[in-house]
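Shown here is one chain on its own, the form predicted on its own, set out as structure tokens.
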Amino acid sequence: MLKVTSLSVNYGFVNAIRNVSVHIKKGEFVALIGSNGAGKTTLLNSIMGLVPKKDGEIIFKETDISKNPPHSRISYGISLVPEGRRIFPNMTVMENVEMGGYSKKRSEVVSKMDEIFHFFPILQERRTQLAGMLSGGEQQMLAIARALISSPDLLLMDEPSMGLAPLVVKEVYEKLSMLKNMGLTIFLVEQNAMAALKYADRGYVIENGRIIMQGKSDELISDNEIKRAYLGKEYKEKWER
């Protein structure tokens, strides 16, 4: 479904990512892990068209979208849940969700809204509440719901565990796993490597703007270098409870 080939992005004279290649098949849940500043968000923003590429190709559903503007990529079937959620705090939950469907017909948005509220019952309960009054976990669910209203084929997720308690992180990832089982393709970036690899089918590791490793999630979890660099000595105790 998505094929990124030899992608490079610069910020001025700084190489943010260099010769990055990833591929994601339809229906896969793929994680990209790495430390802060490794280039994870830059890759997602480039796929979404929010930052220009220097070199390389972005092929989505066999179409080169490398030069397409962001709104066009949404129309092709890509949605992004940004880092920090970036909801509209002074708008209601329902208004936030509706904002994600600006490119769709009103009838399509209304129909999809019922489906989304069924999937996120807490948002149904709080649909008239200001989004800024929601908890961090509820805001993350809202950000996902806003991305889903456009009926994407590919969901891009940027640091979904940021600022959330472990139990809430688990709840968010279980929702993402359910979406994957419903047929949605997911590409997710995370510093919280264990959370991502616990649920993803495959993973990539990015360091200093380059992909340094890839493989099935269970292979990466068992790799001693990944354990040392990204999981830490407490990883088993925390995530195998």
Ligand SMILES: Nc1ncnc2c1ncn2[C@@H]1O[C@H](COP(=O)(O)OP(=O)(O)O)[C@@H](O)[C@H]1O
Given for the second form:
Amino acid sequence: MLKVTSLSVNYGFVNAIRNVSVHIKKGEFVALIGSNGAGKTTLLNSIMGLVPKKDGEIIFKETDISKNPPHSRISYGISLVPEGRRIFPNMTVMENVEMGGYSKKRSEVVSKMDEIFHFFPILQERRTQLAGMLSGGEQQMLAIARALISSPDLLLMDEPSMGLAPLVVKEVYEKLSMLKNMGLTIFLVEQNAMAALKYADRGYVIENGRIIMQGKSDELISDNEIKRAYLGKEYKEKWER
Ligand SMILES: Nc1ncnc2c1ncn2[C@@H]1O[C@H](COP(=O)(O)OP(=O)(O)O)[C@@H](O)[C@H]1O
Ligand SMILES: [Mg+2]
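What I would like now is the form predicted in complex with the named molecule, since the data block earlier showed the form predicted on its own; can you produce it?
Following is the full complex, with the preceding chain placed first.
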């Protein structure tokens, strides 16, 4: 569904990502893990068309979209849940969701909205409340709902676990798993490698703007280098003992 080949993005003289290639098949849930500043957001923003590429190709459903503006990529079927969620706190839950559907016909938005509220009962309950009043986990659900209203084939997710308690992270990932089971293709980037690899089918590891490793999630989870670098203190302690 998505094939990124030898993609490079610069900010001025800074190489944010270099020669990055990733591919995602229809229906897959793929994670890209890497530490802060590794280039994860840059890659997603570049797939979405929010930052220009220097080199490389972005093929989506057999078409090179790398010169298309973001709104055209949305109508092609890509949707991004941005880092930090970026909900509009002074608008209601319902208005936030509607914002994601500005390019669609009103009737489509209305029927999709029903479906989405059915999927996120908590948002249904709070649909007339201001989004700023929601908890962090609910705001993340809202950001996902807003991305789903355009009926994407590919959902890009930037650090859904950021700032959330472990139990809430689990709730968010369980929703993503359900969406995957409903046929959605998901590409997610995370610093929280454990959460991402627990739910994703496959993963890539990015360091300093380059992909350094890839494999099935369970292979990556059991890799000693990955454990040491990304899977937290308890792994680090075992590994270094
Ligand atoms: N707007 C920007 N201008 C200049 N440098 C940037 C900008 N955004 C990100 N960078 C740099 O690009 C690199 C990758 O950043 P980013 O993609 O945000 O990483 P991540 O999402 O993995 O934390 C970092 O070195 C970061 O400092
Ligand atoms: Mg980021």
